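Just one chain follows, in the form predicted alone, and it is written as structure tokens.
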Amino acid sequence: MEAALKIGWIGLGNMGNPMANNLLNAGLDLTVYNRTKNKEESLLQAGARSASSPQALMDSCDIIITMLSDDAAVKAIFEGPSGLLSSANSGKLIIDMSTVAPATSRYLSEACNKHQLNFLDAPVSGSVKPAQDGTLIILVGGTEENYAKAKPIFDILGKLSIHLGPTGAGSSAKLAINYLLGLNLQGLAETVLFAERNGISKENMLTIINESACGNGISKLKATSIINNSYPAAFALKHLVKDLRLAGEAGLNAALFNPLFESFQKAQEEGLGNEDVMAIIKSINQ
């Protein structure tokens, strides 16, 4: 990557924050551009500069990226009063890191292209601890000339990046590994509930679980929630209700989605949405 390419970075919550971050450390010149101006102030002691708008960051950068919360966030910052679209600036890059759904990453496509702009929808697996360990997996799609571009910062802010096709691969392989987490949450809780009812402890299901063929890295990580009854949210449970809708909408109908769907969007109107994914076992357990 050329050194002196100038990076803008807008959406700066518990992801876009560790991850802009990274950049500043590996010594990337940065702006940066939030709502909420009080979530840049820790970038911007760190070196980065702030953007009084998103028109104005994307006509002093060259590569632009956005994390946000959903469809309608993303869809505000591309073409609302002063957005990424409102002026001239043919040829930059936009790489959308948000999880939305794949039409909505071809119609940011389209978008940009009527703007002579190019795009990439890459959004990440993984949470707070990965974004701040820059160890994301980063799901891409768009071309090979924009993804060999965008890949040194990719390099940055995830252990692999992985160019799967074009616009909109990317959101639809996010959509499809956040369908397996929530089997594998929902799994996990049901199995655990069912073997503490029958006298097993929660402590001992787990390491059974764990140690045995069925483990994985999400039943390793959620073990001490678990056992704490603690859920502070490093992915929030809103948002997986969030990326199982999308999924429904983009055409998922397997025999497991609805009766998932329907348990996590149970929990969310519980008042569980800002908790932990594995806050579903509190639901569960009612």
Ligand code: NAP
Second form
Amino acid sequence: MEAALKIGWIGLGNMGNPMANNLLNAGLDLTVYNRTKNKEESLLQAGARSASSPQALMDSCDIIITMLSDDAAVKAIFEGPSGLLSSANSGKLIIDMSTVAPATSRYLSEACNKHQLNFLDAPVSGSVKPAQDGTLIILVGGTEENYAKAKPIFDILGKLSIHLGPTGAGSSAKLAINYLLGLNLQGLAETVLFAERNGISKENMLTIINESACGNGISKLKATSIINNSYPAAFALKHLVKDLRLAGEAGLNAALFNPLFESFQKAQEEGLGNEDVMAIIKSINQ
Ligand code: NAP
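One more: the block was the form predicted alone; return the form predicted in complex with the named molecule.
Next comes the full complex, and the chain you just saw is listed first.
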């Protein structure tokens, strides 16, 4: 990648912060913007510059990456006052790595095209630890040419990037993998609680699961949280509710989908939205 290229990063939450940090550590020229300014501090100390608005960041960078909560947040950053699309910047590339509806990705791509800007949807599979380790899986929709331009950045952020097709393909794949994530979390919680009600400790049941063919990355990753009954957000439960809602809107109508969605919605209504997705076990255990 051209060393002189200036990279702009918007959205320094649980995922954006470690991802942007990896770009800095790789020696890239990085400018950041976050709505809540104090989340920029660690990156500024590590050598990033701060932009006063998305528009200012857009004006001063060549490739702009967004990693924001949801469709409304992304649209606000693109189209709001002092947003990314507020001034003329033809030829630049914007990569949205947030999980949003495929329709939103296509909408943003068209809005970019009207401004002679290039766009990729590139949501990620993997949570905070893979974000820190640069081992995310990056699911990309858009043109080959734009993918080729972004690939050196994806190689820093992830262990794998896959170009899946036209705009929206990355977002479609992301909604599918997060349905499976939801099924895993729900199944793990129900299994551990069922065993516990029949006298099997959580510790023993998690050992059985994780030593068996049923164990997987999620059951291993979440075992400590379940044992300690502590769920600080790596992936906030409210974001999975959003992803399941988007999957339903995108046509997911499988037998397990509606009960799964209702279970996570109920957990959010009970006030668990800002805890980790694994806090679903607290909602089920009532
Ligand atoms: P997060 O910790 O909640 O951070 C969200 C970011 O969006 C923050 O920078 C927040 O700014 C910003 N934001 C929200 N609403 C905004 C608005 N209206 N205007 C401007 N900025 C706004 O979320 P995250 O966990 O990093 O996730 C980011 C995206 O990645 C989500 O789409 C999520 O579904 C997806 N994802 C997450 C994980 C995970 O494990 N966490 C894994 C894969 C994909 P403030 O700091 O000002 O609130």
